[in-house]
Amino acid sequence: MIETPGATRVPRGLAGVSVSDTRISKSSADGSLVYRGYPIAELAAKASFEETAYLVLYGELPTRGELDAFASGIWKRSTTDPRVFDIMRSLGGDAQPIDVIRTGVSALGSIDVERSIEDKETSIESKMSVLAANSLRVPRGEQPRLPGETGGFADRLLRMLTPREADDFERWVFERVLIFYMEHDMNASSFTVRVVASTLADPYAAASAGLASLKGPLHGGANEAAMEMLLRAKDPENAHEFVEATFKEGRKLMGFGHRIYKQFDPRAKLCKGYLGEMAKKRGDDRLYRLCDAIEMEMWERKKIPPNLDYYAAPIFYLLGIEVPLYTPIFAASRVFGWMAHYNEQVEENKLIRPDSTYVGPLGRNYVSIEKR
């Protein structure tokens, strides 16, 4: 073993270790998340996605102003070059949604014509929700939808989502979730954007780099996943038996459990009465009992909680959403949250770069391949 004097062992994953300041959000052990000092509950009872960006982004909520100005620059460069379509179409329709985003973000590098950084993070920010809605239908032949003139960021998103006409509180609920997913103090895709900036590298390979870590099924993947299981377990009544089954095959139950929250999820919370209601105005709450069934089984066993994407995969699929497409909407969101790391990690740089241990073999001699 090889160890570099004076350097510091930490746990695996970096559990409990303190990476770096930071002024963005914070979420805690006692299912607490703040953006910017202001609690998750309160921005979702009060605030827009727009304004809830805008905070994320700058630290203070914007002025009428501000955000009017904030709003129309999403929507004036979400407008994607062509040539970007025919990459993602090329891929053909066995692509994976989030490859196809990576690489139509991979593209922008080359193709987007802005100069300097804050309009290089305009235009991710902008566009990234409009190759999210075409992942899957572009590769597969189909026509780009494009964002609307009407409507805010989150209208704009499901529309190109899903052809189903949403009411009022539905638009609602599919904006708090955008909200939040937008930002998780320094998560795994996070944390990558932060480790790319530090390289000074430039807005496209950060949010590339983000969504590479997010094709896991341990982040991004874990919505599509869950809502997987979730149909897998059909009925509220099968749920001890689907429970059992599924521990005694040795797999997990997707969509429980977190590195932080160890009691409740807010988020996840939040979303489980936003369901419900959903449920209600429906007239079928088969799902939503699935969901608290298969919960309250998980909390009896062991004690782990929901985490966000437990609850938002299935209001996805209330509202239509194809399930591929969950992990995208994550993405879409999520890039706000990534432009205020890679920002607040160039601000204060140091190149990001550990030590390790080295425990592999020592005074090894090389032997010619023809005595191997």
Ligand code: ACO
Contents of the next structure:
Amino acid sequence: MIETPGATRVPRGLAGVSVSDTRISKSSADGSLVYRGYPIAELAAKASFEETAYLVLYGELPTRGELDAFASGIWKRSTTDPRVFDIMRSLGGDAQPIDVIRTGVSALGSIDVERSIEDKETSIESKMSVLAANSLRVPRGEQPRLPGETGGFADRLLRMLTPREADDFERWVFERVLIFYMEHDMNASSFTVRVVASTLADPYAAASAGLASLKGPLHGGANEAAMEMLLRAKDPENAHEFVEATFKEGRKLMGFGHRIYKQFDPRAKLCKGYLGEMAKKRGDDRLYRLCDAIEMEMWERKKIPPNLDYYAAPIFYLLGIEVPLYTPIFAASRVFGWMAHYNEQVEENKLIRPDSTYVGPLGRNYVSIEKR
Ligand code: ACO
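Could I see the form predicted together with the ligand next, after the form predicted alone?
And the full complex, kicking off with our chain again.
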């Protein structure tokens, strides 16, 4: 074993380790979440996506003028170079959408003409939703769907994601879910973004890395995995057998558990309420009852609460969005949080370069290839 004298050992997965000061957001074990000091429930009740994004990025709620300039700045930059779509198309219809977006953002890093860091960030924030909405269509050879001229960020994104016309309540719910996905302190992808930012690489590199980290089913990929699980479970009456079989096979229930929230995830709680309302308005509550039944089974057995992904997924499903687009939606929103972390990291930068303890073999002698 080789250990640097004086090095601090930390728990696996950095669990319980505070790696940085931040002014952006904080989730706590008691089920609270604040963005820049505002409780998430208050923002969900009163704020628009753009207001929240401005808050997350700049630390204060915008004035009317600031908000208008911010919102129009985002959409002015949504026009995406056709070469980016060509690259996405070249990946073919079997490509996973999150890989397609990551490749698109990576390509943007070489193609984009923006000069300042802030313009680069706005360009990524704007184009991420265009890439996300087209991450299934374009590789399948279909024409890109572009943002419409009217509506806010959430409306335009939803219209690109699905041709189904949502009603006012559904649009409002979709916007709330995007607000919840926007930011979550030192989650895996934001930490990844900060590691890349700490090398002073550009925001395209940081966003591509964030996307890579988001892909996994333990993080952003969980909303798709949760929906696939719900579709397999099918009926509320099957919940008991389904949970039993899942554990017997040694598998996890997707959309449950969280590093920070051990009692409840406030975002999941709010989304559950929205899902219930959507179900009531449709006069069909089977999906809601299925979610509730699995949640009850899980709590009874393991006292593990559902996370945001568990209740965001069925909301997206009822909105008529194809399942492989769920993680891309997460990315389209979380990119605003990533850019806030990028800026905070660069403003107070110290290269993130931890140490490790070497536990591999020692004292070995090289043997030439012919003798191995
Ligand atoms: N299903 C079954 N058991 C679970 C689950 C689950 N979803 N989550 C945690 N557990 C169990 C673990 O098996 C472990 O049990 P053990 O102590 O008997 O070994 C215990 O709870 C602690 O779990 P860890 O995985 O150690 O907790 P950690 O904080 O490291 O992980 C994580 C959190 C990765 C989110 C985990 O709960 C998980 O894998 N959940 C499923 C994937 C998921 O939903 N991810 C989305 C996260 S939220 C987001 O990205 C918006």
